[in-house]
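We begin with a single chain expressed as structure tokens, specifically the form predicted alone.
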Amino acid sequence: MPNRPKINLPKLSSKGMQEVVAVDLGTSKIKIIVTGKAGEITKTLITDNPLGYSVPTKATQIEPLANLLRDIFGQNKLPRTNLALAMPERHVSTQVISIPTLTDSELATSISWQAQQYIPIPTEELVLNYQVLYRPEKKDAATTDMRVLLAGIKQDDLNNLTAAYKQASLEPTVLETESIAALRHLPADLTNNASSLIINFGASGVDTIIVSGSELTMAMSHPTGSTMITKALMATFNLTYEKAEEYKMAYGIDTRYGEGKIAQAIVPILQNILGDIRNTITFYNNKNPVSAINKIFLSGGGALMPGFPELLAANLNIEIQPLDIFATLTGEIPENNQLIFGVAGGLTKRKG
């Protein structure tokens, strides 16, 4: 099976074999997995993010995030070096492009021009990374395109995020996109003539990641997330944020509870999410009828909501299953809420 792409945003430092701290800094929850020198899990942590943002887009947001990180790492006695971070997909422009076959040197020369065509970030503000996904053999190079994965973020977003960690006296080692982290949970027996969809259902949005065989094809971020469901429950039932979160995760869209009124408050938002997912699937399948999506994998805290997998299955007529987040990992694996560790678990599985 082809190697899965490993796109990293700029490497920040280099360390030898030691503990690794995988950090998924979400807008609602912060998820952390610590692994020892042998790769075994020594600690997992879920804690609140009261700030409501994960990437400082303003200079004034750097210090509050630094203070929060300093407190979390100090109170939980976490290692402060060799951190693996994920850039949220909504802050990344990810594109897979097909271009005439080039050598590595030719591609390096032309990549900035290619990025201008496909990445909607001005060149002077762009941090770009790329990975060759497929290059045909020499005998086919004249007639067959190569495929290249582009990942771009704004320089200011990267600078602000790394500044927050620096102010907290933390040392990140690597920063990569959430979609790349999620790919590491896919089973090894996926076939190259079919495509799969990963749905990462987070607090501030839903990421849809399409994979053909083992190759990333498309990654999109949709802005409706599970926090909107929480706010709908707060407004409908006059609940605190904490109590609305409890209702959401305990009852979901199960009509047996609350005389069906809880489900009634949630379903309209899920229908919007379902619409975005259906449109993504239709767009992709129309362009790739030979390798249409035939399986959906779920990840993220929102995917734990009762009734959500069943809603997808009933409306999309595609096999649904959760990602096996902790497959191939050993150590102190959490028994509950495993899907919430999708991104942190993917960072933990990173090799090199």
Ligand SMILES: Nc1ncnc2c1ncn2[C@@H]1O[C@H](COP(=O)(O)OP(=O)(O)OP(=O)(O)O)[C@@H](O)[C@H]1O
Second form
Amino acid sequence: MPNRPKINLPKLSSKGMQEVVAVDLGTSKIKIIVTGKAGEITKTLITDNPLGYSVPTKATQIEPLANLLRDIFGQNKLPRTNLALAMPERHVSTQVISIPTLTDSELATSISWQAQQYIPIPTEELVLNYQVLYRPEKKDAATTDMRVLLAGIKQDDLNNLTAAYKQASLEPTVLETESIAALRHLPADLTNNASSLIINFGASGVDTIIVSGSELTMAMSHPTGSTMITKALMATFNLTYEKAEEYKMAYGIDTRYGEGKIAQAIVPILQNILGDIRNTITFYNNKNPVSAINKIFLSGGGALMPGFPELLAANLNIEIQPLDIFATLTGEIPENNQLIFGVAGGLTKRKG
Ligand SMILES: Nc1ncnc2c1ncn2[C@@H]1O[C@H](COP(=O)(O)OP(=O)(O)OP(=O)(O)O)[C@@H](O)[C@H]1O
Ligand SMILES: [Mg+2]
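Switch over from the form predicted alone to the form predicted in complex with the named molecule, please.
Zooming out: every chain and molecule, the one shown earlier first.
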């Protein structure tokens, strides 16, 4: 049974079963799930992020984010401690490396040198976490390599993000990467001789996460996201942002509406996204022909657009299904737009 990744970035303490506030701070929407002591959902929330960024990359962005968080937590009377946060994939370098098998202590002493070769963040700015995904048994002489998951982020990104929460008098205890959170929704019965792709379609980009069996092998982010679709509708039909969002959500690429003109304006952007997805699949399948991708799971608000799953199905010839985010969760489960809770739901399912 491969290890499911459970990486802390950085290692923050975790306090066992108690109320948890999972926060997925997206560039467009902030999604929050509160769970009680028994893990049951007591509240879910989707609210706008008017700032357009999710991680302050400049010091001047810390205070506006702190103010926004203070307002949201205050207005909704949310608990202020034990927050679980996710680092957006575009701010993370996720790599799975195969290296000759080492003991834990050998790995600990060589990991920062290993990271320099694989993570494109200079050592002095790097916050690194790692986890052994697979270590061959001693008796198994045929395989000599172990697999290690590396997740690196920039120290400044981490400092700025935690500073914003601190300024808002909030106490995060867990930070992990979005891909690791999303992975928890995969069905338990995935077999080792095939791979799956999770597509997290957000406002500012699309993340592609590949798992072989249930072990993470690749996570990448691509810069074309759902906001580009909104902008295309604004430009084509001279709409406000709000109206364009409404059109996108109501009609998407369903050609029965607006004489097909809405779909026409959206399709070029989806072609871009489709190109990114296709390239990812081809790249992976060429390197791993014996465990090619045979399933796609959808997540993220962008994937809710009418016609999107059908477009993927028509172009990729791979089985496509939504991630079942709430299958094993209890309590106040949202009835609509469940896919938008992929990351927050994954944070909620984290154990320990
Ligand atoms: N029902 C819907 N139909 C179509 N699009 C939708 C729907 N609901 C949300 N969206 C779009 O999905 C995006 C928000 O999704 P999500 O919350 O996953 O993104 P985000 O986390 O804010 O973005 P990112 O992760 O890129 O920072 C917005 O662009 C929004 O317009
Ligand atoms: Mg997101």
